[in-house]
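For reference, the chain that follows is the form predicted on its own, supplied as structure tokens.
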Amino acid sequence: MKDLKCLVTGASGFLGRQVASRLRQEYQLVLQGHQHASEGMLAIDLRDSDQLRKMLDNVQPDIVVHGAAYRDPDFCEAYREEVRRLNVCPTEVFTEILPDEVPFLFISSDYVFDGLHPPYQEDDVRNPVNADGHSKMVSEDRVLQRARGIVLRVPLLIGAGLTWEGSGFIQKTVHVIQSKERVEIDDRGIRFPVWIDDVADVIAFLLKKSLPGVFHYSGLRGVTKYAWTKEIADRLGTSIEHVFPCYNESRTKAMRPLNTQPLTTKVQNLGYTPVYRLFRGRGTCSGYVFKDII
């Protein structure tokens, strides 16, 4: 399939870099980034529809994996119109311009659900409780109007970024553990983290199958962020006497659903064998030793 041209948006991001690394084995890649675009990427601002249209006219991709988005729920809640510019408007342009025969895979979120009736199948009723989830739901609807539209919903992403600071949930948790400053962490909402390597592998699988529709992929284990903090601290061999569980309603700008566990039966029935990596070995996390602890 090396003769097929695959456009990956958000390729400079946390998940996007891993997706590009995985798909490079099978496709001729065209990578889009923006603020953190590296050498060889198209530095295109997808919020500018003219730039996006020009890029599509020049590239004429055979496949598109669209992962560029604002992902911080609190930012999304505070800047709804700005979030629409990136999380919704580019999807509208893609679905308007791309020929019907071009597969378009959109990376969505478990936040399209309200978290009140887990676990969730792909066709369960969506009812997002925050702006982030709402933007994903609106884009999903556009994608699913396409004959070859694919939606992949994933939960909290974990993995190693290019730097310690760019490695998301695990890095933030390790920082809390090592800071020794008193802090409260949510012990109500259940999270099912998934490794970015695994998500990239599922994307490659779905592109090969080229079946339209909605698919879920998630880790199997779900506990609260406080419980994950305790487990990571155990892996690091350190105490968390300064970390306390919080049972109150979220004090963040965006409401978080309590439990949005996505069922993965559909993709497994297609023949995908999940890896479900989470913690892999032990490590001291001195410096940048991510793959030893997650």
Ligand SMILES: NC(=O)c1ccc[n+]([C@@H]2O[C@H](COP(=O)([O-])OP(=O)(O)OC[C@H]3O[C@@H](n4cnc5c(N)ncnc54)[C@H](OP(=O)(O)O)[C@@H]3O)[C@@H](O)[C@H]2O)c1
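Basically, rigid core = biggest C-alpha set you can superpose within 1.5 Å across the two forms. No experiment lies behind these values; they were computed from the predicted model shown. Residue numbers count along the first chain shown, from 1. Compared with the form predicted together with the named molecule:
- Relative to the superposed rigid core, the position of the CA of Asp57 differs between the two forms by less than 2 Å.
- Comparing the forms between the two forms, the C-alpha position of Gly40 differs by less than 2 angstroms, with the core used for superposition.
- Core-superposed comparison between the two forms: CA of Leu31 displaced by less than 2 Å.
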Contents of the next structure:
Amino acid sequence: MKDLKCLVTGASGFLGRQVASRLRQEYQLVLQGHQHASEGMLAIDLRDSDQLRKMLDNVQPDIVVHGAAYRDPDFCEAYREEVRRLNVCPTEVFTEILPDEVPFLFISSDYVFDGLHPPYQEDDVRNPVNADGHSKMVSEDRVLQRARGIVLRVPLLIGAGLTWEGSGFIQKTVHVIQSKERVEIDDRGIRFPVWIDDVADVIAFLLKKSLPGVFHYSGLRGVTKYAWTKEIADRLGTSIEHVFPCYNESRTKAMRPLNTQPLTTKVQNLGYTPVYRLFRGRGTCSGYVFKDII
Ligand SMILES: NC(=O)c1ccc[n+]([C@@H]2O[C@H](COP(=O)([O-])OP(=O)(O)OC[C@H]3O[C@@H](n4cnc5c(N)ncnc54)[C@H](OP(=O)(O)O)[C@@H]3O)[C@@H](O)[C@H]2O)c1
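Show the form predicted together with the named molecule, please, because up to now only the form predicted on its own has appeared in this conversation.
Then the entire complex follows, led off by the chain already shown.
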């Protein structure tokens, strides 16, 4: 397999680093990043279609995992055209240029659903309530026109990133708890967070299977962000008088779906055994060991 060349976009990001580290065992990797591209990565602005076309021409990948995107729903809501430039246009270029036989795995999200009718199977009706989810839906449609297009939908990601800002929910929550600044945290939306390590394993599995279509992967446990913040504070032995539950849609932020619980039976029926590392806890976070937190 090592003779296959796999291009991973967004490899300098939170999920992308983990994906690169997992796929390195099996493929010859070409990694793309942008502002945080480290040594050995291609620093390419995917919004510039000329740069993207040139990269594809040079690399000639056998497989592509496309994860680069704006991920903050509030940013996506405020800057829709800019979001189209990164979350949609490069997908259009990839799907136009790549030969049919090249598997193209696109990282999508549970935000393609409105969250009103959980749990969700892969072929359930999509109805995104915000610009982030909408950009994913449009890209999914392009990917699924390909003979070897794979869409992997994942929910809230957690894991060990390089900085608390560039990490998942746990680090951000520890930061909020420690900062003691007044803050409101959503207590309506139910999320099924999943470790980035698990997602990287599923990606490796799906690439091996090389079956086109949509797949879901998620953690097992549904929590609101506020309930989880309380749990984490309890584990840390800290009070959270400065953190308040929020039950209303914010007028200034993007709408969030209520409960997008993704069902993962399709990938399991294909033979994937879920690891569900969510509550095993490894790695460290702001000086704590995960297992002390979750
Ligand atoms: N985080 C979540 O909870 C979550 C949930 C569901 C789905 N997802 C999806 O998972 C994927 C990875 O998310 P993440 O959390 O790992 O995001 P992230 O940490 O913000 O990483 C985003 C990646 O995109 C790259 N990028 C940003 N602007 C770019 C540009 N103009 N040109 C080329 N590359 C650019 C970044 O490169 P630089 O940093 O080097 O600029 C980085 O490698 C995304 O598709 C996201 O929508 C994430």
